[in-house]
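Shown next as structure tokens: one chain only, the form predicted on its own.
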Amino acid sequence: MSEEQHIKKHKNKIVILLAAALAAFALFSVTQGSVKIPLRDVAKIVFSALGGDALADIKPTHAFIVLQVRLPRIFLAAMVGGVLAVIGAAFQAIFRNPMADPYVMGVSSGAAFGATIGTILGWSASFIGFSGISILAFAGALSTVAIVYQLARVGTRVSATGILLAGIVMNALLSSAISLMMLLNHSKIDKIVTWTMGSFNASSWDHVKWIAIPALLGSLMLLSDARAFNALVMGEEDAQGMGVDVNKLKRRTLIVASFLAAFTVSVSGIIGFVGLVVPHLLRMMIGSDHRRLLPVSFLGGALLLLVCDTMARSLIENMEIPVGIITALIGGPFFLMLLQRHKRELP
């Protein structure tokens, strides 16, 4: 065997494993929570479920927990984190930045931002069983995008240095403004916080159906353009040397990828560090073809956020923690780690 097929077979070992490892993963979060259920019974329940014999040493109580609760919560978080990692791995590559996160460009101060003046008004209207905070992040996120994108465009060229720029400063003028509405109104600060932290804890098959289509569809063109992100990663020059429209490519990422953070975060709030390790390290596991690196940094994103979300949920009896603070005691040490043994590496 050649060192080439060696190198690929080994990758294919990874891709293997990561899925392997969703699957057993899934199936044992369901067990766990604040209620205990066996595997044996989630089995009955989901065969049931799916049209098998009613099952009557079922406890309604277990099944209700099972097919209302947890299973859609799991579906959620395991297409959160996986769109989540496409989405960095995406940015980086247009950026060529190890540092681009799915947030760059205001999307996460945008969706606090909406969902800040949600809480404080306490707008209780629904759409599809989406709650009004919900709502108004979306629009808050897509609003900011939209705001940093025509800020950052010169023409018909997008500048990827005005996309960070003027992120950060959309990021600093939110983040002021939703201190400032904390202040003013005290009894609401607990559940603006709350939110900003990330959580699954309010999951339905609806907050399913809403990202699925969008996220199938997203991940799928973000894919399409995975030669491209090769030929760009070696330069722009490079890259339009060999027939890519660079401009083209970074305004059709940027929108997509934009459009498709706007969705996440308008389901389950700010989540930070899976878009920004997930890629990270499967780059350094299975390099930098994104033919493979885009297919398999959701694989890992989606593992990633769901055991954090089992441990956010299953480490405290009777007690949740959000999610969010999971992921950043996760990937914010791992990150300076790995940013401390390839500082080298890093332009």
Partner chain sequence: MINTNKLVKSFVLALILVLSISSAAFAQNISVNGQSSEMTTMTVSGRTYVAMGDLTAFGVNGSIEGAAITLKDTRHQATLQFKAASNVVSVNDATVTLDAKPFIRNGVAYLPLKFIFETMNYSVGYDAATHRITLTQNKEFTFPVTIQDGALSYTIDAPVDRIVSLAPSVTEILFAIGAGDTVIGRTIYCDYPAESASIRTVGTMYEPDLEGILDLDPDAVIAATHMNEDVMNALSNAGIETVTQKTAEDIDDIYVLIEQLGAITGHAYESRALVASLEAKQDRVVNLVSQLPTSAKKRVYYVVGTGEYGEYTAGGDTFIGEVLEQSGAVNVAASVSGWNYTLEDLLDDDPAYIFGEAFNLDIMKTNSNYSILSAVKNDRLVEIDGNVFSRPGPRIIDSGMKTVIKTLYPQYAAELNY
Second form
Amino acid sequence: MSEEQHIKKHKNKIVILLAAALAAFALFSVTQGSVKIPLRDVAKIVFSALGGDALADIKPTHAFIVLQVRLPRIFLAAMVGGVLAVIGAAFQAIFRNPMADPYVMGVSSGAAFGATIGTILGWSASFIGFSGISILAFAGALSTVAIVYQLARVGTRVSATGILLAGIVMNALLSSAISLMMLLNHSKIDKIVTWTMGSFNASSWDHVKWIAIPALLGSLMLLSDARAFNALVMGEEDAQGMGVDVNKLKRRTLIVASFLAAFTVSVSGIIGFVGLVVPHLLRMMIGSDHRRLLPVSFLGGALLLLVCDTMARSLIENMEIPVGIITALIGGPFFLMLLQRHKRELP
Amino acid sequence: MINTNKLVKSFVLALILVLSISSAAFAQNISVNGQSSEMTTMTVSGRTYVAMGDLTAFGVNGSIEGAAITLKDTRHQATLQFKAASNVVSVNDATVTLDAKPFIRNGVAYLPLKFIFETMNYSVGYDAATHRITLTQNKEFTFPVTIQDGALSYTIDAPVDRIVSLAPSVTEILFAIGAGDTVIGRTIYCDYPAESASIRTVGTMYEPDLEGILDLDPDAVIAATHMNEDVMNALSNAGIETVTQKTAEDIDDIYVLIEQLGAITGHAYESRALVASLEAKQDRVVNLVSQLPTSAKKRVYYVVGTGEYGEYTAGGDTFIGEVLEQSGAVNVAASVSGWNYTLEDLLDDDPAYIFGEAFNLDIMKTNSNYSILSAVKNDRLVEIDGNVFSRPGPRIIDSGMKTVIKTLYPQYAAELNY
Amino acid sequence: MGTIQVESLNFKYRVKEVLKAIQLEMKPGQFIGILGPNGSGKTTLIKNICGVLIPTSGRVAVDEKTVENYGKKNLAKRVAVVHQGGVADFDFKVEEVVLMGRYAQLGRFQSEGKEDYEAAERAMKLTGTEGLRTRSIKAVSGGERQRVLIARALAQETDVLLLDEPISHLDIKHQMEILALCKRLAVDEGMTVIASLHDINMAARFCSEIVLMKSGEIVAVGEPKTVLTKERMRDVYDIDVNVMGQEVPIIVPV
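Output block for the form predicted in complex with the partner chain, input the form predicted on its own:
Below: every chain and molecule of the assembly, starting with the one above.
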């Protein structure tokens, strides 16, 4: 039992380490940005927002930048990163394939399709703080998921292969449709491409508010199935033998995770790699027990995306780099390195 | 009492006359190609006018019929048709508008000197030492014409009269210099002037329809630099002259482009008239705002893109940036090069006015991130016609600068009556 | 507890009849070996018994209640099953795998308690896998893995244990270990143990009952020595054999 306890301790250490790193980096991130605001001022601004003294000697725009631009952006990036990693882990479990990612159900191309239509129409309507583009992206993502699900469904059963195949076909179909629309609307290409590369520019507390509830509820729902995921990755029939209602579990997870993916993609655009790399990497470190893997993935995903977004907004002066580019640039090689190392360990 | 009243009235009238025609006609010594020459000139609200009769020495015969003033430039076989108290001038087939109106006084027609001579291919200068206007004749354009675009150079042997235009600004310029009838193909974005609607489209500037272009059998295809290279090569192989033009980086580039297009279409005369009229307008705007103390200049941000796409603006080294600065605006993004910007910098700059197209302004109005901006709070979001500002053509000088002045310094708007 | 009744079971896969009129009764304390050539319906029968497949007609009852009428979790408290294959690319410690057997006993957010650890401990002891507990399931040998999966099934604390070809791909030592374990579970623990098997002699040696199948039908049921005759081997497997041995028949192909 002592070895068991040792392992548990080790695993708890990772949770604490990740949480501490996330908090520390979030603090650091508040001080970063294209406008240089002294550390002392940032501290004063944050302190005053928490109910401290008024800000007599601080420029109101600086307070606004810290409180209304940086903080919601940090929250949103962390939350989206966390959710992407959790749904990545959940999809990997129900497909029993560690290469599945949050966009397997066609969420990304569906969202991009919706966003492209929105961009071309120049639809500037907005709803509860979300732009028309976000709303169309959300609608596009959900409809695509629904279509993929219908295509892959046989009665009440959904097959993993069916989903993967339908997802690939829908992806290809929508990508061509997007390309065609871009070709016909060349002046909007920049915008469409920028959107698809993902960005947290112009995040506000409205976004945080409306994403936080589904994100946390959804993540909790997935977490409540953690033990079922464990059983499921041992084999669908085995899981059923252990008492898991496999079909219901798959259906529930597909719906919840796709909803979450659609939510994230509508606020941030398409951000690759986080949902694939984070659960994969953490699984190598702490094993596959989803009761641990899911919460740890949330922390890991939050940290990774926060780091990437902070780089996105401070790496080049006076310019934003789409965060999706950074996640891929960092995530890709890191992932390859891990695979390489992992390969050597294999017999 | 009545007498005094009359006296006051006539005095006021006299005063108005003096103010409106601030100087009387007088003979002025002007240097023409280094030779001294006498001309009758008048200066009205900052513009020097030359009497029509003095143009005979330059091969220009003038005639007056009512308000109509017709000049025949025998050296260039060109006709200019003015109308007194109107700023519209016909230069052969082209129509340009002037910042100053010609007038007829005591039976003598007075015409804007700089415009006339620049159109006639003279450089008009001012010798500060001798207080004299200088006129220097330039070399005439003759074919073959060589056009330089960066490292590329093109030689055009004869005027081209079947052109496929692959950029909206090119189409606008060709029409403005009276070469609209040479445009036989255009992109789907070429929507100005309205007459261009009837011209056949050949796709977009990036992905033009090769077969469509070949089918039109043009003498030349004129495109922006970032044209699809494969299409360009295919056109060259088909023996079609393809001229690329780098996107203008400043106002001078626009003038160069206009004159080059004039040269290759045989409309050099009209293109000079257009450039002369635009330069005069630009000059007037610059003079107006030069009266402003630096502290009175308004800080402006120009939105190219905003919201979730990221912030894009016109930096200090763009032609839009130059137009803003010349119109007396302080471009808050002047320090950046190109088009990238950040939300934080924008918030920190807190410009007094924001110029942009409606859909971008709508994003700023609805997204809470921009709520702290003074321009948003004070409703100083200025909706502009993106096609006017984003195309390096005549309209950004003509109406673009005027829009900026009217918005920022309405007290001067009356002085821009074109 | 642990009685299984299969009553007039027919199973069609699309239009193909895979099982025809199966009639069986299995009781606690029995170790039943299902024998038959490839495609005779062994695996399909096991999947019908554990509820993965639903009979086209007829029924399977566990303790007199039809399998479909149990909830998934309740069934898992009665019947444990180890299918072929299983274990994908995912890494678990052996102990974690065994503890998964407690799924049906726990609520959504409940973590394992003392009872669950004890059940897992017992299962590991019975299968001799205590020494492997911290090893990765991906790193143990085939025989060890099979025992771990059986331990997981045992941790469910059911009366019935179903095994689909538990000894294929194992060497003879491990085959003997697994089957001896099954026999012990039936005899000592009073479980109903049902395994589909390929090796006739191994089945004859360890099983208390043999179900001999051919083309989806049961040819014979009973003790090994009554079922495994020369004639039936000829009929079912289409080979000529000599039957040797006294208590335990030994089948030797001619």
